[in-house]
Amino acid sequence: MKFYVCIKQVPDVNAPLQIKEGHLIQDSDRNILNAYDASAVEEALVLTEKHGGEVEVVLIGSEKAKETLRKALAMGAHKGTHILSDADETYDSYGYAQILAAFFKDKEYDYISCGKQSQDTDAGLTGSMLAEMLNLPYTTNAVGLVANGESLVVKRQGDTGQEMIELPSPGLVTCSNDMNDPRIPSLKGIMQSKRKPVDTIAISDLSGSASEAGAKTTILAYEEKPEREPGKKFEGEPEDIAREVARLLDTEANVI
């Protein structure tokens, strides 16, 4: 079973940040493996350890992002591919999907897996866009994967309950961070990761429109979340309070 897992380096959500004059200022030295992608790596490793196969991780990012690629290799992934981008270049979901589609165009695999979203934007669109570009069947928000012959049975978290979906090969699945607890790399794994093969590819070397990939959306500015208005406290008899609440819901909130 051949798995490709798409991973991303993101800012540490626990690092301090501030918004100044519409710009988001973060600690550029505190970057980590996206938690959703870590769960995708873990699940691919569990399946290949049980049924045999290989896990290759693919990352789009600047030279510094190679640290995150090595983290996934230290977890147990067999090989890595670093699609090198300019440190100042930013992509939205469509841009990332374009680049990945060009990379996977001539690759053979059983499954591509991604985190269902990234911690920096929470957009959650790259996986589905990539599946469309590659004309692959796909399932989103998986919380469990079980091999079933030549296919995967995906336990998917839906809006009102869990769904069991059979996903044929080749296919694509996006993974929730509720799927598992990703392993912490051991010292042995960290040392071994330094000897594992990593291919580096420039975006300009990819065929198709990858070299022209860019953001289709524009961030105008960042703003602090507005403070919630204080609630109202009512005193008096229950019947009078209920009557006043109903009046306010009707005249001010327009919900009745």
Contents of the next structure:
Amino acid sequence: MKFYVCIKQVPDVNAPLQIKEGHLIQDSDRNILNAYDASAVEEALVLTEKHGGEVEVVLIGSEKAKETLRKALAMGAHKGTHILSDADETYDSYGYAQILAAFFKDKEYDYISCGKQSQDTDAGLTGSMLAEMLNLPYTTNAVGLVANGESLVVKRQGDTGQEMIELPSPGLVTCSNDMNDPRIPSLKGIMQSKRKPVDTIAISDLSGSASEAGAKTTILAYEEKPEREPGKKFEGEPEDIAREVARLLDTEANVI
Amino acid sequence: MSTQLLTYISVNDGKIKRSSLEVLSRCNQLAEKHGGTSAAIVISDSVSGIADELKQYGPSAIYTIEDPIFKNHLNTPLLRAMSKAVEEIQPSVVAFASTEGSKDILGALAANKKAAALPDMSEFELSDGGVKGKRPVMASKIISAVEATGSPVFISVRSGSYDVAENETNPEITSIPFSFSDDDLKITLREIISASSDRIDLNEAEAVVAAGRGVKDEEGRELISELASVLNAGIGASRALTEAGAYDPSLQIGQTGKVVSPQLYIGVGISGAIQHVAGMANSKVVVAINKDPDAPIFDIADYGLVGDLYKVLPPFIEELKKVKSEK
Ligand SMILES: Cc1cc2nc3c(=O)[nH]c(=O)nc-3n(C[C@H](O)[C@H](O)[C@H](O)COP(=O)(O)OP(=O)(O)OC[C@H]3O[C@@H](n4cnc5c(N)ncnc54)[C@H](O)[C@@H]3O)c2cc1C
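Write the structure block of the form predicted together with the partner chain for the protein whose form predicted alone appears above.
Expanding to the full complex; the earlier chain stays at the top.
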């Protein structure tokens, strides 16, 4: 099975964030592999370890984002492609999907997989946009993948329950991080990753649509979210605090 | 040309989802303000009762697409049907409630129409030639003000962002012809597992009781059920518990799971990790029960009870029963 996994470098949402005049200031040293993508890599590795095949990771990003590509290689991916973008260029999901679609146009594969969303924007559009651009069948929000002969059986989380979907090859699947615990690269894996092949391509080397890629949506500004104020904390005998809060929910908060 | 807004009405088990009516109500408001129209579309294996019920919520037109194929939850038929509807109706804004079902097709639909998409908006407004609004980003720690131009713009809206307004109208119901060829069906549905329809829908619940890792066993889950039943609340869970198999994964609240915005949220044995908070921070009143006085959830709780849930919940349930019975 040939898997391509699209991965992204994202700022760690646990790191301190600041907004200055509408711009988001984040510590650029705290960038990580998007957790949903890490799960997609893990799942592809498990499947190819079991059934044979190869995992190639593809990342669009600036020079600095290469560290994230190396991380996926250290986890065990066989090869990487770095689609080099200028740090100043901004793309939205549509732009990323266009670049990826141009990259995949002449490639052969069984499955492309992506994280179901990116931890920073939480948009969750790129995967299904890419599938439509490549005219591939797809499933989003996978929480389980099983190889079944020529196809994949995908368990996806729907609104009211789980759905089992047979996804023929070639197809695309986006992964939730509820499906596995991505492996932490071993020292050996890290050493080996340095010798693994990484192709670097410029966006301008890709076909027409990619060099036109930009953004259909604009971020006007970032704003602080109004913080919730901490309320009252009740400590003491369980019976006492339980009684007090139950009464307050009625008389003060008016919610029961 | 005046702006045409089109709301996709999501239906589950023959029932219209409140979150869709919230979006329709907002679109009605915007149509009135800007002098456009606000239409609704229902796509289902059986639409008649639904279309009639929709009249109560004030759309200026109702479109339907009916086909047995929609009985199965497959994205390709829905994608093709919406794509056809957009061609017929030529709306400038297409709005969905943000659900797993709509997330499944939003991107593909936008790509199909070479159009912009703004997912998971917490508020939206018409702008010059498009839509602008706000959406939470960075696990809902930050709000991003965004805009998209062009026509149509596809958006999805977080549940609880707007109120449902009733306003009976008598719109025309137009059925859009649609035929789906099996050749287009690139994906085959195997089965739907664990779809449960008898419980309270989390997105729509007025009260939510959420269980976290502190809820360790059957006894704890019993207490959660009892508390929920006293309050007529929906039950949710943190990822720690859905992952452990203690609760159905569809009950997960948070960045990866559902976004809830009830009047009352009670988090029991939940630490308050940002990814969980991302899904519940818009609750009106937050109550937290946790034995660790420094648990981050207390920073956002209106009422924090510090204590062992196994000791606090039994008297809390009793007291709530008393308060209820005194009413
Ligand atoms: C990309 C990503 C997405 C994620 N998405 C989600 C999501 O959508 N939803 C989600 O919930 N999580 C999500 N997570 C996981 C999240 O980071 C936390 O790990 C998770 O929310 C923790 O769940 P918890 O609070 O139940 O468990 P813990 O953090 O382990 O907290 C348990 C709490 O219970 C308290 N406790 C223990 N025993 C008792 C007792 N007897 N009485 C009272 N209190 C007790 C403890 O003091 C502790 O505070 C995501 C993580 C990542 C990286």
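Model, not experiment: these values are computed from the prediction. For the two forms, the rigid core is made up of the largest set of C-alpha atoms that agree within 1.5 Å on superposition. Numbering follows the first chain given and starts at 1.
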Smaller rigid part, angle turned between the two forms (C-alpha superposition) in °
46
Once both forms share the same rigid core frame, by what distance in Å has the CA of Glu227 shifted between the two forms?
4.3
